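Only one chain is included here, represented as structure tokens and corresponding to the form predicted alone.
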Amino acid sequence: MNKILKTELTKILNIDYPIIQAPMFLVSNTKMAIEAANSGITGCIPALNYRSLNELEASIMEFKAQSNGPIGINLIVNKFNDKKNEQLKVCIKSGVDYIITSLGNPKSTIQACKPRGIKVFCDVTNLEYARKVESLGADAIIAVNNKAGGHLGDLSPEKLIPELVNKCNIPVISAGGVSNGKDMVKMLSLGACGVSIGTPFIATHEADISNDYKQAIVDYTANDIVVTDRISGSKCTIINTPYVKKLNLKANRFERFLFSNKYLKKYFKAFRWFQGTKMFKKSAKNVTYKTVWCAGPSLDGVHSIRHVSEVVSDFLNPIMIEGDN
């Protein structure tokens, strides 16, 4: 076993390898999380992937019935998610192992989870927010860099990871820019205790999405990933399909005004959030001429549709072989 694979993250979650199968809207599911756990890593599922609280609870229970590994749930903790408090209650009741918070203040989540031994990892894109969540009692930081898929940060992993590692006192997990084992080793060598990997797991047999979406992950490259701020007001990466090429990816002047106006922004962001999630839902399951697929540049490492276990093996094999030499 290569010693670089034994990290603070493997200790915290009692997993073999320092990889989180990242929570992906409409993509991550129980089957994927079970296969991730059975492969020595851990999977995290967005609570928003479930239409009801009963479905969320049933998914967690299904996982626990089929795996002894850790299960994580991703909670959107901003005010646009009016189900967040009830989703948190379900997670606590069901005994999830960790929660990843995104897009908001994690204070109440951390306070509720701490006494129950549930770990809380918080998405951050800069040092200021990292220090804030650390002061609130977060167990680890998810450092979202400018190579991430979906919502991304402004800083490169080379800048963001060392800065957070050197100036924060809790573990740092890197999110973004890992398309193969070499990339993972790089993130760990920068000081990260683990990596959160999403896009390569889109093209898996366990993902309940259209085969066209999976094949797009195989066929397109990092050069085909573009960034738009029109969906939610925050930067988001999508595949530059023929339909997307016809779109204006940048918010216009009026939209920028609405996104930034003190009194109107919360209503406009909520409206765009609803529109964006509805659009992604249609695109994930069915293909139309208006299909918009979310993905990150790490699709460069995907050359076929595989099982989750095969994706994990492909990341680990070069590292394991090197460790044996």
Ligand SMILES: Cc1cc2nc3c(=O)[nH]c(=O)nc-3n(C[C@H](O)[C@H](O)[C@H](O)COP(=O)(O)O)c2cc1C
Contents of the next structure:
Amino acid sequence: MNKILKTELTKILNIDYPIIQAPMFLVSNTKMAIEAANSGITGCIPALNYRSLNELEASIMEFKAQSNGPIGINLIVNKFNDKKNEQLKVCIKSGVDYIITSLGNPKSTIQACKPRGIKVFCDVTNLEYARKVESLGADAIIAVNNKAGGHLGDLSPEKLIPELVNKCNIPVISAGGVSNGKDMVKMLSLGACGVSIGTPFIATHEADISNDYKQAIVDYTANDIVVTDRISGSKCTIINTPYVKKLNLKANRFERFLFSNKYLKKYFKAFRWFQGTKMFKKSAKNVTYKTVWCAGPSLDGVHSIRHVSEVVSDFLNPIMIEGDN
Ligand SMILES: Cc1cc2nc3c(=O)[nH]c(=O)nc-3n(C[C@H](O)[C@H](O)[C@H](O)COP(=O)(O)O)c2cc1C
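Write the structure block of the form predicted together with the ligand for the protein whose form predicted alone appears above.
Now the complete complex, all chains and molecules, led by this one.
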């Protein structure tokens, strides 16, 4: 693969192709990020995937020892992540290239990273929040659409990308629903300067999860993806496994009351967050009949378990063919 596709994202991160291997809780790891970098793209790992700050630092150092490419870390910046300030310090100390913030206010992350030349990309789902992170000094917006795996947005890529591109002055990266190279070209033609792709990378040899989870990405289809707010407290996509079919996916009346009550909602959300995290962990790493696997509809493009480099090649196919003409 020797063609290079230049966009604002490739320029910011000095990569060959405008793809971020998206941060995925429990799934993304150093090996995947190294393979991503070797394939001309970049990988981002959630800080929450490490049990300790030492492990986080060791992972960044291992990456740097084995690759000259950029490395990104994802910080959950909401109040449930009580380690976020320490995680940020480790990222700064070990010289990560960029940070993706999600689920909260990125102000202090941006303030700490900007003077040190670390780029900050912020997950957003609408124009209001995009304008907010732009005013705080974000380097790019990650526009999370209604086809994304994990915590999804409400708007289609066709609506969200042009709106943000037209009304914001920083680059827009699209997240969600890219299951093949054609989808990627479509997001770029809508105005995105790159794509952040998660689900298709779950079914890779390098991912640190059970084989059952990887095989589920191959076997299930977009019709099997359901959305629930009962697991982590925010809307999230999961595979409709036999176990999930027995669960009630919608919050009941009492839960809706707790979610909306001014005084109680923070405790209930925190409870759900920790409970959901535990549930996802059990399912992703072990064989259990209580399978709650997170994935998005872009699993439709996955037909076998492959190496990260093979998944990247597939996404680049249409670009390579077009470039040959
Ligand atoms: C299994 C899984 C775990 C995820 N975990 C995180 C996470 O920890 N932090 C985050 O910011 N986004 C997370 N996401 C969202 C991704 O970063 C990305 O926005 C999404 O995967 C894009 O949609 P796609 O799956 O259709 O490519 C996760 C997505 C999946 C599928």
